Each structure stands twice: as C-alpha cells, then as structure tokens.
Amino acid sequence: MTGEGNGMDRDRVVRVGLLGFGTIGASVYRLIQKEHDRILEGTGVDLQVAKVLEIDATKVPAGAPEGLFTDDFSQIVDDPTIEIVVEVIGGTDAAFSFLDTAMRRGKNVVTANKQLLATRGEALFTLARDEKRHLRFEASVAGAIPIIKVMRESMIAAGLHTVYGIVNGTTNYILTHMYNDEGDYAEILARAQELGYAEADPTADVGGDDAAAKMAILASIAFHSRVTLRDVAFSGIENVTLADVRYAKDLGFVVKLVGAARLIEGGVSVRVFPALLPQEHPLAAIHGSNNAVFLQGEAIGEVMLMGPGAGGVPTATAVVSDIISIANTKDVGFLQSCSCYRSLGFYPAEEVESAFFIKMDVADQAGVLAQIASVFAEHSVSIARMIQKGRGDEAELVLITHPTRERDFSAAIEQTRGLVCCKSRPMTLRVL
C-alpha cells in the first residue's frame, strides 16, 4: 500500500541508530516504544531503534534487548539497514565527528545539540547540502515548542526582524520562584537540582551560555545570516538577588532571562541577559520551566509560541517528530540547509538602546540624588522612576532610566562609582 500525496511506501520499516542514552536519549527510546503503534497507524512508518551507542555501562538498563546497546559507533554507521542517526550525547567534538561520518556514509541525521550547531553548524549544513542528506534539529531549541519548523517553513515570507524570548527552563524556574518569594537564588537553585530541573553543574544554564547557543540558532534562521555562539553577548542570573526581584515587583516588573535577536539598521544584534519585563508583557506570564519565543515581522505583526522547554520527554517529542518528518519526506529539498544565504554585519553592542534598572547603596544625606542625576545628565541618561529606602547612615537607591545607548549608560555608571556618596558597585539590569 502506498501513501497518498508523498509517494512513500506505507508500513515501511525505518531503523534508527541512537547516540547516547542519557535523559534525552532514554526518553527518545521510551517514546518510540510507547507510541510505535500510533506512529505506524498515523504515518505508515514502522519506527525501530536498531542500535544505541552508549559508552557508560551504568546507563544500560537491566533487561535491555540483547544486542541493542553498543560502545562501537561502527556498528551503527556501517549498518546499511540504519537510515537515520540521532545524536543526543551533547558536547561538540565527538558529536561533530559522528554526524560528519554518518552523513558521508549516506545516513540522515537528527540532533538536539545546540552547542554543536551554534559553533560548528556551518560545516554540518554544508555537508548535508553536498551529500543531499537531511539534518534536522528541532529539539535543539525550546524543547517541545516547534519553533524551528515554524520559522523555517511557515515564516519564509514573514520578514522577521525581531526574535526574543525565554529559552532556558532552569533559569525561568529559578526566577519564577524568586518572584513568588519562595527563597533566594541559592535556595531555589538547590531545589531545582533536587527536582531535576537543573544539572549538578548548572553553569551553562544560569550563566547564559545555553540560551546564547539557542539564540544563535534562532537568529541564523530568522535573518538568513550566520550567527555563531561567539557572536552572542550574554550574561546570566547568578548575580540577581531576591532584593532585585522584589524591587522589580514593586515597580510592576518581572525579572526573566531574555534572549533577544534584532535587525537594527541592517545589522544583527543578538544578546542574552536578565531583564525586567512589565507584568502585562506576554513573556511575563511564562512560569516555571516553560519556554516561549516571540516573533515580530513585517508581514505577521507579532506571534508567540510557548510550551515545555526542558526535560527529557518534551525534547524527545521534537526528536521523534524530526525522525518521522525525514521518514515521510521523499526529497531532501531546501531543509538540508539553514538558509543562511545572506552575510549581514553585526550592529555595535554599545550603540543598542535600552532602559535600565539600577540599584546602589548611597550615603543618606542631602544632595546625593542631585550628584547622581548630574552625572547621568552629563551622559544623556534620563531617570524615569525612583525608589529610596533609608538604612541609618546609608540608603538603598533604585532607579529606572528612559531608553539610552549602552555606551552612554556604561560611562555614566562608571563615573558614579567614583562618587564619594556611592557606597557600593551599582547593580544594573536591562528593562524591556
């Protein structure tokens, strides 16, 4: 029996080689086993995991089918019955080598590896094009949210000029619970690790590196111009305190780790940073480990996609979706590339405009605010809102500025540090 419309054989066996059996790999395997009959009925694909590459014997489950697991990649890449190689091992060097070899041996590939794509994606996409192989990567950004598919296929003519959102579930979980006054940063991070929302080493998540890699991928797709991890300026949430979150709340804001990619005067700007969002902003309502991506384009206005952005099962759904898409697509077509046919320059970071939140300890005496305001005015930084709380001889001063250029704001902050009345290094956050 043949499928209608795509010319593919129904009930066709598709064998997969799975690289890695950690949280995501195990979830992919279990999802394929659980949904096998439904996938077969709905798509005509008899999906089978033929081999699993795993070098850590402790990850091999008891009772695993004999011959399923191997520590030898050649058993996957040299098997002519395996059509698709799925990479979920993480890292860059070994993962690149595996996928490079797989495509050269005629395999289509699926990866969930955002660090790999954000650093060495160009070489992989070039190879996919040359070898006429599928390279799918929906699971590399935002878990179960089909943002890659939407941007690559549904937004080709949208004229996207802005992509921003919450693309890291760990930091969103932490900041959500800080906003709810359930503990400080360290306490909630420890809780997130206990619950499995954060890794034992959370550096990539809380430091912004994970979100930066995802934004590099999204920006490359949105603007059709190559953006790598090194092109993304990023900072994390390690220095955000409970006091910062409380002040933001008092002022009508929510603190989130935001990824922002924009076209500004023909140049690309991609950054990741903790920021204050107005409580009525759509992204302010994204709680817990959920992710959301906000798209703006000339032809579409605004579109937002949200959903589970972390965890094995949500990510596995994106991986399996990519596998089925490859299995039911006769020709490779335009999706074998990331469509980076432009070569845009990068807009200078110091010229980007933003409003800012500032918190500083100052002497509680007459004339302090005037001194600070004078420095800000010298650098064309205008104050929009202010809160001051006295603490004996010192006061805590919180300011919100009007939008200003980064370089002017940085110069003003640096000069205030030299004022005798300022007793601590100012804490600053951007405001969207």
Given for the second form:
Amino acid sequence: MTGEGNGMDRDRVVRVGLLGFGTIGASVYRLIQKEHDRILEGTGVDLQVAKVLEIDATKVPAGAPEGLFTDDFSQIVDDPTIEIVVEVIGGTDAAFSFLDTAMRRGKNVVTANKQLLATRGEALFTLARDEKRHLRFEASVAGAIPIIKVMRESMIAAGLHTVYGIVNGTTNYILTHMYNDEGDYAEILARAQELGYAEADPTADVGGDDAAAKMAILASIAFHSRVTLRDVAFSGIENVTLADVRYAKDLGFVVKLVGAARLIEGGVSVRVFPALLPQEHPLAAIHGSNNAVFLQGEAIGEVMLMGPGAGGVPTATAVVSDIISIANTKDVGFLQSCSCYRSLGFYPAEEVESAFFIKMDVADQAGVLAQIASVFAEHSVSIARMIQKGRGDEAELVLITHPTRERDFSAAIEQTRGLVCCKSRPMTLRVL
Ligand code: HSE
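Previous: the form predicted on its own; requested now: the form predicted together with L-homoserine (HSE):
What follows is the entire complex, opening with the chain shown before.
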C-alpha cells in the first residue's frame, strides 16, 4: 500500500552517499539492497545508495555497478540529489572534515564514529544546529542496541542518574571465556583474533579506550552535559589474570569491563574499569561479545537493553534506522539539536565510593593479617570478606572491602606496600 494512507510523503526517493566500504560500509550497502522493498512498503522511502567513497581499490567488490564507487569526495558532496551522507570510515581527521563539509553543503549526516563524537562532537553538533542539519549516531554505541534513540527519546522524562554499560564486545568475549576457565587472557585473546572477534591490533578494545568513548557519548545524553573522552578515567583488562577471575568466582562475582556514568551530588562521574559484579547483577548475565546498557532513573527504576554490540550487520541496522528516521522527519526538531543544554561540573574521582577486591602476596606468619588490618583501619577501609591460600611460607590473600572512598583506599594500598610482610604490588579491582 505504497503511495496512500497516513499523510507521509510516499515513495520518496532518498539518495545516500556512503563514505567507506569496510566491514560496516559493506554491510550498510548490502542491508539497504536486501531490505529495499520492505523499507519502501513500511516507510514510503525508496532508499538508494547513490555513491560509495572508497580509496582502497581492493575493497571495491568485483561486479559493482558501474559508477557506484569513487575515490573523490566531491562526487558525493557536489551531487545535489544526494540528501544524506553516511560516514563509516573511522578515524577522526578525515571523518571530521567530510562531515563538516557535508553539513555546510546542505547534507544531513549519519556516523558510526564514537572516537570522533567523543573528541570533536561539540563542534559537529554546533554546526548541525547552525546549519539546521541532522547529525545522527545510533551506530556509534553498542551496535544493534537502539540505546541512543531510547535515551534521547524514550527516557526524556526518566531523570537518568546512572548508566552502567558493557559496551565493548571484545573484552566481554575474553572475560566470559576466562570465567568459563577456557584459558588465560593471552590464550583467549589469540582465539578471539583467530575467530575475528578481536582486531589484529586490539589495543583500543582491551585498553578501555573504545568503551570510554562510548561512555562519554552515553553520559552526555543521560546528563545533558558534555562529556568528552578526556573526561573519562579508564583502564583496561590487560592485567586481569585467570587467578583474579577464579577468586572472584569463588566469592560469587563475575569480572566485566564496566562503564560507569553517574550523577553524584550534582557532579558527573564517568569511568571505565574491570570490575567485580555480583553473579545476580543483570549485567553479570551478558555473555560473549554481547553488549548491554543498564539505566537507572528517578522515574523508571531500572531498565536494561542488551544485544549484539559489534559486527557489520548488527551495526548496519542502526545506520539504516538513522537514515530512515531522517528521511521521515521533515523538521530537524529536538533530535537534531545537541542534547547537552547545560554544563555540569565533574565529581572528583578521589571522592567516589566503591567496594574493592584486593589480591596480595604476603608472608604466612603470625601478625601479618593484624598489620594489614591495622593499615586499612587507619584509612577507614573496612574488610567485608577474605580468602587465604597458603603456598609454603607465603600466602595469597584475597580481600573484599566495604564501600570506601578512592582516596582512602589508595592511601591504604600505598601504605601496605611499605610493610615487610607484603611481597608484591597488590592487584586491586573495583566491585560494582
Ligand atoms: N571493537 C568494538 C567491540 C566494536 O569489540 O565492541 C566497535 O566499537
């Protein structure tokens, strides 16, 4: 029933310029071909990929339609019939320049680029507002999970104060398989690379940068205040050992790379770190390369969304949904304007409270526990649980603390390092 009905502009041709034909770009192209008729039936949009910019000739598929591919951006930006430019090339400099030029030349834009938005988002959103252009970015966070739409639209009255996310599939895959005792960090990472779950250079994933950029985007939307990548304190999973994961399991916890964005006393706190989650926490059940975002708000209690967070086809669904949304929105409206309408301060990192997991090698002698407990007591760090395993005249001591301020905890750990009984630098992880 095209061409009739609900007052929409039916069977409207919408031509798209696609920047990049890597994993996501190729998936976007194929998904648009595959779903063309269904999209037309369902939305009245006759979606066509008019041009694809790809400078790497080896990525151009054999048998591609004549004239579809170009290595010249001007063939897209100078074409008045192209309404929407989709950026899936990654990186920040060229991508910024393409989107900036496209918006100045009257195009609406869609991007999947979290690093770009988390570092130079403000300039792009300001330009979109000034030029009255759409800048959509659903695919930048958590692949197929429609978290941007949900947070910007559905949660507008939710009073969000906390966003916890498992927003990196590579690290969740590695930690899931370590939890299942299938190998140590290096073994599972190698397997993830063989299976194509992890990049050949996995630094941005395992080091926490990728999750930090995504959390900066989510926090900016949740709290309506700009958070950039520089504002996110992050650490990765490179130092998490199989022994840590096994101890955590013995104590009833799962280790995950967690993004934590919170409003604390009116200040914004955004961090990414490997953390212990109680096995009954909803995020503890997110396995393999899946992602999840767990929201808490005054009006909603708790809401969690989960699903595939990476991969070409799942991510392409988010890109296509942005294209269709733009095509069906006449007025750029509030979804065009940046959601950051206020400027909140940041809550000091050293004041944030959390419980901690500590693993330390100590001498197995009378009085050692008393010395450590006394240092902790001096800094108001209270011990909640403990496991000790002997190894000759040394022991491995694993402690879980009650919630404590970062500043007090760091001071206590620093002081234990001066004790003769403590044999090495303790491993510490936060507990959510
Ligand atoms: N490399 C990311 C991940 C997906 O492993 O989740 C793209 O952001």
